[in-house]
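In structure tokens, the next block holds one chain alone, the form predicted alone.
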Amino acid sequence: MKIVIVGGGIAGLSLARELALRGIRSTVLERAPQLNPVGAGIIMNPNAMRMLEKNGLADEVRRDSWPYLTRETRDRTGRLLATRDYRPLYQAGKLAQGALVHRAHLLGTLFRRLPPCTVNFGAFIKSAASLNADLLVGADGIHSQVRREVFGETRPRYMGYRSHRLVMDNVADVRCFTEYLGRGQRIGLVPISEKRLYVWTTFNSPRHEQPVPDLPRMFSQFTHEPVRHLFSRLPQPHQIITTDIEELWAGYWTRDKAVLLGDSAHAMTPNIGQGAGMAMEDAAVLAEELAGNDKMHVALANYVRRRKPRVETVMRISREVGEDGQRSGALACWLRNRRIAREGRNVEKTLADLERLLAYSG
């Protein structure tokens, strides 16, 4: 069975890594001349972390992270909102342990542990729907060329807001995931090392609109003394990675020979830090199905079964914590923020919410 995979991101190579463990071998075409670690850093939540001890990935990943063990929120002026610990699902074996890491090590862990000559960078393609292959998968992200040309046109949706990030020394000392909440803005601190820091930001803004390039005025807002030293150490300004929100979801996941995974079939906001989670779960269902059935199509229509309820989930969580995130009014930040608050003294309740979202077993 010839497999080509149009797209060497996290999507396309968590593939390929899973059909190589299951004796079946792809060829990944991909369109940048190297590996490409857009995107700073990456929170690999427990699912995802699951996905890769099941695949043999997971102690390399970790060996150059940081430990996913707490998350803190706080208000704009820094006062601590609730603390989420994950380290009771942890240690009851319920969860596998999560990692903040930076994009690159991700990639190259997942480069590295293919067959050689798996991945063909440089790769343009003038036409996907020609390829010569059994099975063409689009795992091309949110713009995917596989699905206009074989699915059709499926334009993504702008959600109202736009983000920044970046990878910088840790000279706020943060020790943990910590968010920020202010009005119709976000800061997110990640320590993806001993000495690293990767930083993100949302802030609402028209699609169009050209975001203020002082990025310590644009977010003068939050005044907490370790945000204010960040704000003022930040590096130069192409080293800074500025997208819009966006949000896609194909009608049509497979057809006939074709199929989609991660956000070429469903694009979700980073809010809750799923994207990688769900190409790499798409991609383990995927390669458990093609090896456990004769029938191309019997394993399509299988995939798209146990995906979708789990996608279309774990999207509107994302959408929902982005809305309620980008509040922009006094007294509904107000009541956000006391509601946070409220909940986060509900231990019980917060695991039991976490647990449900993240064992993700397949």
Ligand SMILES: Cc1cc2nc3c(=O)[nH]c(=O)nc-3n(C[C@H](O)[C@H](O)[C@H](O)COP(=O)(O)OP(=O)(O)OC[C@H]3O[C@@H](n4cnc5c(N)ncnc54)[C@H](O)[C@@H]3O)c2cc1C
The other form holds:
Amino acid sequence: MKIVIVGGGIAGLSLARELALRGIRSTVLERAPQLNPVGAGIIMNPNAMRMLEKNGLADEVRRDSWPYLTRETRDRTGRLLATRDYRPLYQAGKLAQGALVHRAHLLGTLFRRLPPCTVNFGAFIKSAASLNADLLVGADGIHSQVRREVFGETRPRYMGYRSHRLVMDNVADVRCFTEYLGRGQRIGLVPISEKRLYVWTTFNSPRHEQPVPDLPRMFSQFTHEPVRHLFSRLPQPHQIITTDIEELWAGYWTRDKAVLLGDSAHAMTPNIGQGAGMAMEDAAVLAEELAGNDKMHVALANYVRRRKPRVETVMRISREVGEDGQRSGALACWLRNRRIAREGRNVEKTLADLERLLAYSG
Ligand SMILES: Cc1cc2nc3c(=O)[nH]c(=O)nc-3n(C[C@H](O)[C@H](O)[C@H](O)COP(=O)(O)OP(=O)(O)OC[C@H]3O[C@@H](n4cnc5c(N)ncnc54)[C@H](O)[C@@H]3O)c2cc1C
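Pass me the form predicted in complex with the ligand as well; I've looked at the form predicted alone already.
Zooming out: every chain and molecule, the one shown earlier first.
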């Protein structure tokens, strides 16, 4: 079986790994000239780490990461609203331990463990139809060429807010994932090693607005001392990634001998850190179905049947968390913060909700 995967991001590399483990060779065509060494941090939630545990890469990913044990939610002044403690779920063996990592490390790990010559860098595809393959996999992201050519155009939907991402020295000694909720803006502080910190923001904005160079001023509503300190020491503007937050849902994920996975099928908002997790789950399920079925169309239909409901649910939750987080009215924010504090006190329910969302094992 000749499998060609277009796109060597998290989805494409994960699929190549999952296939290789099942004795199926694949070729990944990646248009970038080399593995992308930049990018910021990424939250590997317990379900993503479970996939990495199953495919043998978790130890290597964890080796250069920060353990995701607790998460604090604070208001814009720094007042603690809620603490989510994952440790009881880890200790009970219900969830794999989450990890906070640099994207480059994650991609590097996925890449290094592939059979030699699996990935062709600098590969430009004139037309997906011209590729000679028994199975063509579109893992080429939200603006997928494979999707456009095989399934027709589906445009991403802009969600009304944008995001900054950067990695810097952890000069405020942040020890756990901390999210600050402001009015129409949020800030996330995510340690990814002893010394390094991944910082993200979200902010209500028209699409493609020019980046504002003065971030401390733009986010001046956040008055907690660690945030102020960090924002006075931000890296150069060219080291800050600014992204429109978009969603995309492809109605069809398979046609004849083509299939979509990851963002090319379902790009979601980043509010619960699940886009890459979903791509990894997709990859594991698709590889399992391809290895377990003689008939390609059965394998592809099973993949879609197993994945769509799960991805749809996760995408909806992520969208709702974003809508809540981007509220801008004073009263709406006050009510939101009060609700988050109240819900945070119900530890049993919080843990049950987390387990339902994150205990996926394929
Ligand atoms: C601000 C932000 C924060 C996020 N944070 C998290 C998080 O904390 N946790 C999480 O799980 N997810 C997160 N995500 C989501 C996550 O980044 C994506 O879901 C994930 O990267 C999708 O992987 P992918 O491989 O499907 O697509 P991509 O990462 O887009 O990879 C696609 C690859 O295909 C290549 N390509 C594109 N077109 C072609 C072509 N025509 N030919 C050849 N190659 C091509 C590209 O160069 C790229 O390497 C975040 C997303 C955003 C926007």
